[in-house]
Amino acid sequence: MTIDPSFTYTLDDLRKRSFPGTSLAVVGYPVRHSISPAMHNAAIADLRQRNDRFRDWTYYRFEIAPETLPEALEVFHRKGFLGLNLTIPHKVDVLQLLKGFSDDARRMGAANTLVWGELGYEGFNTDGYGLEQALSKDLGMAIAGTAIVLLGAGGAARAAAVHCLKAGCSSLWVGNRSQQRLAEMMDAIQSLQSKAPVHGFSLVDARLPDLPASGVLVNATSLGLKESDPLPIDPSRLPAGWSVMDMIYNPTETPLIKASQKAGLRAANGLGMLVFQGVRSLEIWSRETVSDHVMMAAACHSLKLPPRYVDNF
C-alpha cells in the first residue's frame, strides 16, 4: 500500500502500515491544516542533495486523540520513528511520557519536539528559539533588552514567556482574561528568579498598562484566527516605538496586525516562527544545518502566499 507524506494518518493506520525508512512526524489533534509535512519535506529534499544518508527520510502528518497519546508513542517508538513534532493539545500532556526532556521543555513545562532513544523519547522545545529568530527577521527586533508584552497564558505563552526572560528581556508583562490562569502562569515563571521584573494584568478590561517608550507585543492566544474575532488589545494604545507580533499564521493578516499597521506600527504574523521552529526541529534529528529560506518557500506555497513572502524573508 502506498504511503503519502501529504496524507492525514490515524493511530490504526500506524498500528497496521509500514513506513519505511527514516520516519519523521508532526502528531495533532486535528492537524489536517498542519502545512508542517510541506515545510520539513522541502527542507529534507534540499539535505538530500547534500548528503546521501537523507536519501530515505519522510515527514508524515497523524492525527492522533489525546486519550491514545501513550500507546501511540509506543507504536511510534516501537516503529522506530526517529523525531516526532507535537502539536496542540499535546505539548504540555506529553512531559509524563517522556523518558527525559531538555532544560528548555522542562522550564517551559511543553515538549514540542521528540527524539527517538532507546529506552523511549527525549523531549525538546524550539518555540522559544522559533519566536526569536522570527523576532530578529520580522522586525529586526531582539528580546535582550527589550520591554516585553505577552497575551496569553496557555501553553505557547508560557514557552514564550520562559524564553524570553532566558534571552534577557528587560521587562515581561503577562496578559490574560482568565485571572486563575493568569495567577499560574504568574506562578511558574516567577519561579524562574529572573532579574528582569514581571507583571500581570487583566485583559478584560482591555487596558495596558504603563508601558516604556519601546517594546514588541506578542499575542499568545487564538483571538485572530476568526475575522470575527474581536482584538485581544487596542495596538493603537501602545506607544508609537512598539512592534507587534502575532503567533497566528493563517489568516496572514489578523485583526490584530490590521490594526496594529493602521496605528503606523511594525507588525508580524507568525509564520516566521512557525518555520524558525521546525528548523531547529530538523536540525536536532539530523544534526545537520537546515535552510530556513527553503522551509519558508514550502510554507507559502502551501498557504497560496505571493512570492513577495519569500522574497522579504
Ligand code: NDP
Given for the second form:
Amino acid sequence: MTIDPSFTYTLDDLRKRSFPGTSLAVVGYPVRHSISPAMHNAAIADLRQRNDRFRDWTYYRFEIAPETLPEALEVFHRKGFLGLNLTIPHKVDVLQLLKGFSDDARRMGAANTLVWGELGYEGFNTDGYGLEQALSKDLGMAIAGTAIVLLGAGGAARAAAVHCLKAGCSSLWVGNRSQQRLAEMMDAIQSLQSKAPVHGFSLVDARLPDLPASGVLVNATSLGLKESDPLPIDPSRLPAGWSVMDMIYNPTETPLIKASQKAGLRAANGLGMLVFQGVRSLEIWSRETVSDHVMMAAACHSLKLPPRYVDNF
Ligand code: NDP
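Show the other one: the form predicted together with this ligand, since we just had the form predicted on its own.
Everything in the complex follows now, all chains and molecules, and the chain you saw is the first one.
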C-alpha cells in the first residue's frame, strides 16, 4: 500500500493501514494547515544524505479529535510511531496519557513532542527552546538578563514564561484579557520560585506597565491571525530600546509587527520559533544535529514566501 506523507490521515487510517519504516507525525485538530510535515520531511531527507539509518523515516499528518486522543495514542504506540508532535488542542490534555515527561513539560503543563518508550510515550516541550533560539537569531536578543513582556496566558504563553524564567530573564510581565486565566497562569509561574520578579497586568485597557529602557515584548495571544484584528497593545508606547516578537507566522506581517516597525522598533514573526521547536523535536528523535536552514527553506516554500526570507535566516 502506498502512503503519501503530504496527505492528512484520520484515526480510521491509523487503525486500518500499516505505516512501514520509522514513522513520525504531527497530531492536531484541525491540522490541515500544518507545515510541520514539509519541514520535517525536508530535514529527514537532509539527514538521509549523511546517514543511511534515516532511509525509511517518514513524517505524517494526522487529524485526531480531542475525544479520540486516548485511543489514537494507544494505536500510534502499538504501531510503533517513534515520535509525535502535538499541536492545538492536544498539548495540555495529552499529559495525563503519558508514561512520563520532562521537567520542562511538567512545569509548562504541556507537551509538544512525544517519544516512544516500551510502556508508553514520554513528553517533552520544545516551544521554549524554539522561542529562545528565534529571539537570538531574528532579533539578536538573549533571554538571560533581559526584561520580558509576554502577552497572553494560553499554552504558548505559559511555555514561554516558564522558559524565560528558567533561562534567567531579569523580570517578567504577563498581560492577558481574561483576568481568571491570568491569575491561574500567575499562580503556576509564581510557584516556580524564580529569582526574577513576575508581574501580571490586564490587556483590557491596553496600557503597558512602567518598563525599563530595553527588553523584548512577545505576543502569545492569537490577536493578529486575522488582518482585521486590533493590536494587543500599542507598541509605540514601548521605550525605544525594546524589540517585539509576534509568535504568529501566518500572516508573516501582523498588525503588531507593522506597527512596531513603524515605531522604529526591531520586530520579528514566529516563523523562527516554529522552525527551531521543530529542529529540537527532530534532534530528540534522531539524536543527530538537524539543519535549521533546511527546515526554514521548506517552511518558506510551503508558505510561498520570497527567497529573501531564507537568505536572511
Ligand atoms: P490559546 O488558545 O491557548 O491562547 C490564546 C491566547 O490569546 C489567550 O491568552 C487569549 O486570551 C488570547 N486572545 C484570544 N483572542 C483574544 C482577543 N480577541 N483579545 C485579546 N486576547 C485574545 O493559544 P496558544 O497559546 O496555543 O497560541 C497563541 C498564539 O501563539 C497563536 O497565535 C499561535 O498560532 C501562536 N503559536 C506560535 C507558535 C510558533 O511556533 N510560532 C507555537 C505555539 C503557538 P484569553 O485568556 O483572554 O482568552
